[in-house]
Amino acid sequence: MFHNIEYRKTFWSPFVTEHTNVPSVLLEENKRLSESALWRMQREYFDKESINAWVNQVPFYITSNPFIAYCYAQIVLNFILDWIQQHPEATQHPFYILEPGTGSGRFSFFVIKTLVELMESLNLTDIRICYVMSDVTRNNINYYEKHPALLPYIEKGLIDFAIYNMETDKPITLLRQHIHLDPKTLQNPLIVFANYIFDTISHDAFTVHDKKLYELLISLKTETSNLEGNRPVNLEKLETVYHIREIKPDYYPDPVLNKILAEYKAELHESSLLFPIGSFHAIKYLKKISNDKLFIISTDKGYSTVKSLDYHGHPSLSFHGSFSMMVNFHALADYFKNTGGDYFLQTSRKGIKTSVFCAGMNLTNLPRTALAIQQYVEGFSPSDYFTLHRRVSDSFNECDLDTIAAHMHLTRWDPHMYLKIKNRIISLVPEAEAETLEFIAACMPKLAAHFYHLPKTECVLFEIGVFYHAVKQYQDALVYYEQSIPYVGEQFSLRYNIALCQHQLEKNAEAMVNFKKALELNPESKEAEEWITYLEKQGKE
């Protein structure tokens, strides 16, 4: 029988604050929110913990799997194709697609190949992109440019690379290229990709009370255990207080905002909520260097009504290693409507939220986008997607294997998924269907070509070796089990499975050598033991 493999993994535990009486240190007081020195510490968190903040800390997969980026290339050709339509001399110019926080990297690379994919299904090879990943540390970046998943498009030309921090108004540097994002450069409107983004960067507070406006000033305290060289260790730890104070009416030096904070004052009747200034402050700079052509499609978790902002207490920080707040879609709409721009917000769903904004143009103006928007966001849209992917994650104990296989390929064969019930597949393998076996079978190199490693994770190309050698397709089986070799490492699974395979295919001498190699490296394995000396009598006989 194969064998599973053995990962090494990195698990985190949440920690729950509880104020209790020991020493603390005041590191704070009463500063706006914008202000904070939290949004410092996330910078440092996010420098120093790299590619390993996505490992078992910063949740990512709902906002970084095929689907979502299948519904995001959908809206994005579909937006390209109107332009291009209303101005043909646009083929002329790259479109340019901008990832701030690009985090993991793995969402740019489902959205990138489903593009390419797209575009060559319909021969639109003659229209040229450039995905820009940026982030605020190098050191991701340093990852993303060595990543073997990405190289295919790098050497082409389809994915750029920049350092970017949303709340400076610094050029936009492509680091292969060497040109700014700037309004000569951009002559196409610029595509933004803001997911898990606008939740990460500065907001300010504010509380309605009476129809009085107060702005909500943070103090910040943590225990003196948690200091090293005066800087909290464990962004956990940070105890939050606020303090209220009556603002004027014109608070903000924008007479935009200033606006919105007043339709704020006049129709909430008592809550505190959000307002997205870093936010603001990026996609002001993003409409500047885009000539005020600007679409941008944020996935976050949110609020999208004044209805929904009501009858809210103070902030409060969402830790996951770093930290999130909720972001304010409504007023982010209420910016674009008020500055001559569009939008869509999604209707209300529990749990994630979709938006699309655009400054100098209109929706009505784009159909094929319009008609993209209502199809992949207002219709079966990535939060409907999550629902549904977070019920069978649940419950896949109990489903048989058509159930997973039709769940399987909704995901549009999503590694993530099928690491979590892929011993519910093996399981079942022995009872199922022919035909499901074999649509299974067949759609495996689509889970393989949607492989993107991250430290410590585990190797979906080692399991679909697994299930090919469960349904007896040696070779095939083979194949997966030899790929994973630079991800797995050496292991006596890896190499006695290998070995099984090639006995069953009459692959002798090849399969000693790897039983072999297996006994190495788990010398108390009986089975190694026997299979050598069942295939030594063999070879004399």
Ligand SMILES: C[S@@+](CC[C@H](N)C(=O)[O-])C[C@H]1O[C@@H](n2cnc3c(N)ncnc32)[C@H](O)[C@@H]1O
Contents of the next structure:
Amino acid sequence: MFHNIEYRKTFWSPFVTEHTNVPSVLLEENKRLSESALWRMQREYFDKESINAWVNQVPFYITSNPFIAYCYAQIVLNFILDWIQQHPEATQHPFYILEPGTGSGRFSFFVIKTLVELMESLNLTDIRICYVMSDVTRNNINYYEKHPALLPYIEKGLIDFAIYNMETDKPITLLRQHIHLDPKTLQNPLIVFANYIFDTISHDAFTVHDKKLYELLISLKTETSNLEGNRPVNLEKLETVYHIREIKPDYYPDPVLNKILAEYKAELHESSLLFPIGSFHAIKYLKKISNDKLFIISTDKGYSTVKSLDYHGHPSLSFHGSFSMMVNFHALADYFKNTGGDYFLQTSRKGIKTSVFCAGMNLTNLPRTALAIQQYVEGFSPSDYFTLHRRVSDSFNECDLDTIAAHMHLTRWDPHMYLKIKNRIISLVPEAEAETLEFIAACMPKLAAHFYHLPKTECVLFEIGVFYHAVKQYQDALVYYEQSIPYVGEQFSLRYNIALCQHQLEKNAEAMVNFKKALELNPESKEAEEWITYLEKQGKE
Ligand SMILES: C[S@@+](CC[C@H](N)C(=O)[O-])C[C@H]1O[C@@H](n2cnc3c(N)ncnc32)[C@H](O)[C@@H]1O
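With the form predicted on its own in hand, show me what the form predicted together with the named molecule looks like.
Starting with the chain above, the whole complex follows.
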């Protein structure tokens, strides 16, 4: 247990400072955490980096894989079916699904694709959905609007876009349809997917000590050398200092929030905790525009019980390009419960958690939804999936091809995972059982269908070509090598592989053209030269 004196001292210091000899500047002093400049700096970071934030900076695989998207699609489809059963007129209006803080757009692609497939397989032609990819920065939206994987859905009117800053109450305007998400448009409940976003927007912070409640006021410092035009360049070099101040019971204008704080004051023994005030702000606004009919699924790092909120030191910022803080899911759940809504918090897992919240409805009246939540949140969840993914990522070199194929099947044929383990797969092909190879070969189109290009990432289409090449399915290999050209560009290995396949398919004239292109791209290549000589000789015979 953590009840020792030393630990208490650590977070009961009224002013924590770190002394260094590096010249530094005080950026702000004793601010309420939610009013700190930190959050503006966070938005500026995402605006500046745009899609490059997801190139080895901000982690996103955990919330952007086909498995989590499948779980969300199943829950939402069941929610829509429950709703229509109770409100048959609901089919006359679209169901809007809003994704605030969309980020890379990869999750949106997986989820919309899965949802459309599920609806097609159940022949649900009378249900209309509109998926709204939104973000605080227009720069991200510029990327989604032109993305080849999203275009088919955009053209069918299944996707729209919106600039939405969750800290404000500005109207959410759909950029394609030119309408607002407001109480008139939202005739059906508004569905919201909030992944890795409640940890990114503003929080307040408090300390409970001897049954008294204090707010934590933040001061920010940084090295002088980290400033450019008075703004910090590297957020990781920000130094945070907390000061505490006792607060009154009516700290917030909203009595529901004060009630939750009072509960912490009464129940926590000794702790500092975060209060997701930016998330509350967004939830209240979304409740308002949706006629208090809101259905949220959220996956994030956080705490779900009072017990897990106890005995913590002052909150820290995790830096990864941007920064994030732990989400107090418990407070969010309490808020929904206290305002006539409902929630489901999954039993404790290490790592991320998936939570479901709803306003203006009760999960007990939504039986299909409740069952889907049992299966996809409380059952084998996105969090369990990630735990397994990490283990396999660390040990695939010890796995045989059957195990790898089974794991790929669990990932729902995820390109990110395939790119990690591709070399192991190809190395195992020569010794593999025919059934295993047939299974993988048959699933390769699923892998290709999950391709969502991001800058500076490898192209799975080329690697699918390599697999088919290795198992001697030359025609299939050619199809994928050619599809990869726009992404990998002209390269020796691409032209050389294409030529080898064409030769195997007895298309020697075409193979000759490609061996020559390969040689141009790498004039040093002895193999390409030998092939050209060989084919020339063959041509003369
Ligand atoms: C940590 S990323 C998460 C992206 C994505 N949801 C995921 O799971 O990978 C946070 C995203 O929220 C956006 N964002 C930051 N502050 C925001 C705000 N106040 N309102 C809406 N979006 C915000 C950022 O631009 C970024 O795309």
